[in-house]
Amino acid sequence: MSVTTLQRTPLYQEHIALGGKMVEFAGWEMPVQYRSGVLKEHAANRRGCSIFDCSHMGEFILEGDPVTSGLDRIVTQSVVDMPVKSCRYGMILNAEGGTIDDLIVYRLAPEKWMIVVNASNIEKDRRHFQANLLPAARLKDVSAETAKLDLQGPLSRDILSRLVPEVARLEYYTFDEFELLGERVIISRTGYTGELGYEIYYPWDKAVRVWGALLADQRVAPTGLGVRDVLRLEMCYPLYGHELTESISPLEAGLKTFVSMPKEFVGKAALVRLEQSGLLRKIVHFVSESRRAPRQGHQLYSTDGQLVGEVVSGTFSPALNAGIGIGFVKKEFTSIGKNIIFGDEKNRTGAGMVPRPFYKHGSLKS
């Protein structure tokens, strides 16, 4: 029997030293939480500052004109009009309109780009880009040499500014190159928690240096993937493998805002057909009547007991002190304010559909 060896980020030993509980995630051994626990990590992010090791994620560098390289035809969002030093969220689709991955494109220069993809999809995404890019493009996978640290929370600007004073000028969904501990690196301001935050792309073999420098500030708490999932769920942000898969289109996932229908892109014809025929399922967001949390795979029922859909993400929300969930239901059951029931054959709990996001008091754009 073969044993799969999990990959480790350059901060693995740091996580162990901090009491990180390590679990498998997308082929990586990652901290799901630390000694303090998820609730304290949640409070650190919402009220102070937290740091995540996201070095498992993938980064590609692409050189070429956005049109003649084929990049604009691959990503659902238009990248042609992106200003240099801006970021843009979008997706790459298969021919059937399903989502191969969601990603963020960084415009480094007029004809140079960085594309940040999910850890579980690095190889699949690379193959997709290579198959659809035109000869004028030059693509390099730099994932193995790029560490990624996410500093998130209302205090993140003040804390990072002590090491990089100029970072305070970054606006939402922009980035720049800065000097940080002797390295010229990309720092962006996007975020995945609903709070003000920054992403630091640092040389892989030197990441321990910046991790230690940030944690030297007593206001910074190390935080794991467990609370990251809670935080993104409170904001209703999609997680690949849950709200998005190769069988779920961005239209069904409620992400049409990030699809530029006027332009051509892989999968557009399928989305046009889907719009014309009408969506058979739509995404819904609901809050439990109690602290009981829905879980992925739970069924969704109407109040009269009819099976109407399935939960794709769920958790207990410390911010709402209730269970929250996201699911897909038949289109006639999508009205906000409707009641719904989640659970299984043995245990069912009532919930109410609400507009997204669940959490509305973040410092994201402060």
The other form holds:
Amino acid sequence: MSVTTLQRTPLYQEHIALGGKMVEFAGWEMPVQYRSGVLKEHAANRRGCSIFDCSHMGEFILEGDPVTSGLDRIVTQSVVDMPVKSCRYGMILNAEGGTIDDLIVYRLAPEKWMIVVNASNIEKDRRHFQANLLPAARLKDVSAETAKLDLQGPLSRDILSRLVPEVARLEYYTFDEFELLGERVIISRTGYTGELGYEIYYPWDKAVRVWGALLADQRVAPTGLGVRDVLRLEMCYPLYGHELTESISPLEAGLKTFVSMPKEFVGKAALVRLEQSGLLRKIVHFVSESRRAPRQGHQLYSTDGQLVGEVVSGTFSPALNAGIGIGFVKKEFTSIGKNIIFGDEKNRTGAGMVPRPFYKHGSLKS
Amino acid sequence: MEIIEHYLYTKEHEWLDLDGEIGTVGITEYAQSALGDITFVELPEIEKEVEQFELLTSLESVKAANDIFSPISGKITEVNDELTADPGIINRDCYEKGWIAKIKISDDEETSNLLTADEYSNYLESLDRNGDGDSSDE
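For comparison with the form predicted alone, would you give the structure of this protein in the form predicted in complex with the partner chain?
To see the whole picture, the full complex is given below, headed by that same chain.
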């Protein structure tokens, strides 16, 4: 594998020093795991505190009124009623109702916003915003100057409070600006693991200091993209390219909560048509009867052997001590409590469909 | 990278420990390190006949499923049941407690198709030189 053309975050050398196993992800050279391995990293996150380098992700700053800028028409969630210093999760859609990306909107001021997007989608998101924003809006892509560190786990508040005491007052899905090692930065109480946690947006060229200061606390473990995928899957959080794509609508992905149907937005007409004609497929979450894990690309079968769908994400879940998976099936096969079979030509394994999330004991809102 | 002197090896990173007509099979330090935490081992069926370099079984790490090939032809006589509940034994002790199956060897001349410890060690060095290290985990 050639890695010469991949982009690197400001923490690349830190990952190498910690024994990070570097892999390509969305055009970036990122740590998939560190020396201790994915299972120990999982335990660190669920029981202690872990830190992820998410500097590859994209950040846009948008200035403008939510309506006259066009922002409210681009994002599936309503943003006009967002309190300042709150975050809101939503999607941006194409005209067919497919998902261009999922993202988090931060309301920095009544007419100033930060939009956090997936690394793989930065370019196309920027184009979509530019094409749909109105002349009153000013959009700036600050991804290249913004590092993002995610401190996640039940001990994260205690640990981050030692550097930033005021962070303890942040409620779930809110943020503020704080002084951290001499810089005034945004810290939000958000995350992608199901545990209490914070996302720290920090100047790119100074991110090494914060990484070092947080890891100086012996309770903090560095964690890679491998366990990040396991943790988000245990929570049934969608990962773009799996549960959400340009041809999957948020309705099919079970994310209607994050779509404000009363307002107008790009893709709404297609969603209305989908609702009227009935969804053709639906998302299912299932637990393997063994430690064998479902994998992306596996087929899904009914217990009488009929092909009913396919797996889009799967892994071994340390929390459940079993394989877990997410897939799409024909609508008639999706009631909770039903059994389903996953596998390929060689192997088929039974599983039980369950309500989401798989992991229900997180410290997320503690 | 630890290698056991009296074992034989395949280029797919399985090892074979010969004891008379019985050969014990497992995966090497290189393989377990590249795979990372092993989360599932499918144990082969006892009495099943296997062919040299053909599929023996599969195991899974957090990331992916991986095929294990038999270093020798023969009949499975025993499997390591401990791995069902605790596949991590392979990560902790791949050359002893992490054995996968025992095979009653049908043709001991096939051992000439396997690598000695020295040959396997040289093979690993050639992989490193070619930058193929860890390719199974990517």
